[in-house]
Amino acid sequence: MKIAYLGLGLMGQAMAVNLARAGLDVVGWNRTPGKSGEKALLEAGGKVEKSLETAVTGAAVIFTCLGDIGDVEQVLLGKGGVAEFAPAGAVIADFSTIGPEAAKRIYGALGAKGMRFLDAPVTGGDVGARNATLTIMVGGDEKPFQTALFAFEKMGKNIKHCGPSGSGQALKLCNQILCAVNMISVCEALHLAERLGVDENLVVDVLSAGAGGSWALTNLGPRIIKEDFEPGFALKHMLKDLRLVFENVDGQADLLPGTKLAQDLFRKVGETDISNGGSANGARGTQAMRLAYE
């Protein structure tokens, strides 16, 4: 069974590599050719095509890992996109975060062409992508979910069919609220420890096992202490996801005050980068929220 994987960025390349290492027939394609993800997939035993048409022709399952709504719609539905070249009956699963309304639109558009769409956003960061331990939240029909499950299981550990089209995206937006607001508590706990003269490493080492422990404290706390702000999940992507959260509650920020505070703190870091020349704007990881406190 041919599998096409479209989008070989930080997350996509790791996920595609895990498919190839599992012995599956994986063909990759990237909008910008020559990126490191292509080399990584080839070294893992996969193939890379220069044209989207060649990549998806004859593919039974097609995965996409892109950026915002416009990127996904262009690759799937635009001129020269997947809808033109994928075979009828193909299962198309998108790992991007685009919100439930966009997922439902794409589901309908591809369904009209005889293709079966799943919204399948993920969480677990770059570590989860590399280690094939991602949580994959899937919205769409049960039958295509079962068709693609064998491949999902090569990329993630916690795979859940969440309901009809858009359900995976809805759950992902809930997840992003948890991640964003939790980052406030991690940064503030470390900031307080510093102010009180306590070794910040103790916050991670001791409190991770307590009631206040979290994935972010365990995995991103050490990076914050080392001032390692390289992205596992880029700040610009979190800001995009929080934009989607508020778009899906009709912009009513007062409904989600904690999320609004997190959004403001992430923006503060981005604005600081802009004032320093703009080259790093949005490129840091979400743990860079720590800089908003300095």
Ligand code: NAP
Second form
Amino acid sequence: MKIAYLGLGLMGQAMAVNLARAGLDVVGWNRTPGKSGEKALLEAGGKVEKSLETAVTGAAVIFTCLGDIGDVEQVLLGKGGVAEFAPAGAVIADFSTIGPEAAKRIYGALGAKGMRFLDAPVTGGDVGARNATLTIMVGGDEKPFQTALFAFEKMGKNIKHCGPSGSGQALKLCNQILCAVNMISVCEALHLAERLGVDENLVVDVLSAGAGGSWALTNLGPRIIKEDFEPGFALKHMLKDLRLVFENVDGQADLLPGTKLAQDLFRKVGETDISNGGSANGARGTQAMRLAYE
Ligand code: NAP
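Please supply the corresponding structure for the form predicted together with the ligand (the preceding block corresponds to the form predicted on its own).
The next block holds the full complex; its first chain is the one shown before.
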């Protein structure tokens, strides 16, 4: 069974590599050729195509991991996109975070062409993508979920069919609140440790096992202490996700005050990036929220 994987960015390349390592017939495509994702997939035994058309022609399952709503709509529904070339009956699962409303629209548009769409956003970060331990939250019909499950299992550990189209994205937005608000506590704890003159490493080493422990503290705390702000999960994506959260509650910021605070702090770091040279804006990892406290 041919699997196409479109979008070999940070997440996409690690997930496609895991499919190839599992011995599946995976063909990757990336908009900008020559990036590291193509090399990684080839080295893992997968194939890479230069054109989207060739990548999806004859594919029974098509995965995408892209950026924002417009990117996913362009690749799936736009001119020269998946809907023009994929076989009728293909299962198309999108791992990007785009929110439930967009997912439902795409489900309807692809459904009208006989294609079966699943929203399948993920959590677990770049680490989870590399280690094939992602949580995959799937919305859509049961039958295509069962069809794609064998491949989901090669990329994740915790795979859940959450309900009808949009359900996976709805759960993912809840997850983004957990990640965003939790980042405040990690940054503030490290900030206080510095202020009180206690070794910041102790915050990670000792407190990770306690009631205040979290994925962010364990995985991102050490990066913050080393002032390593390279993305696992880029700030621009978090800002997108928090925008999606508020779009999906009709802009009612009062409903989610903690999320609003996190959004303000992430934005502050974006502005710092701009003042430091512009092009890096949003490219740092979300752990760069720590800089908002300086
Ligand atoms: P990334 O490293 O920036 O990669 C994005 C990929 O999408 C690249 O391959 C890019 O191609 C492609 N792309 C973007 N817009 C496109 C378009 N209009 N047409 C064709 N290709 C396009 O991003 P990422 O970190 O892998 O994240 C991808 C998605 O997963 C996002 O929705 C993000 O919110 C979500 N996510 C990320 C994480 C994480 O920890 N990183 C975790 C969970 C969910 P080019 O190389 O040509 O730019």
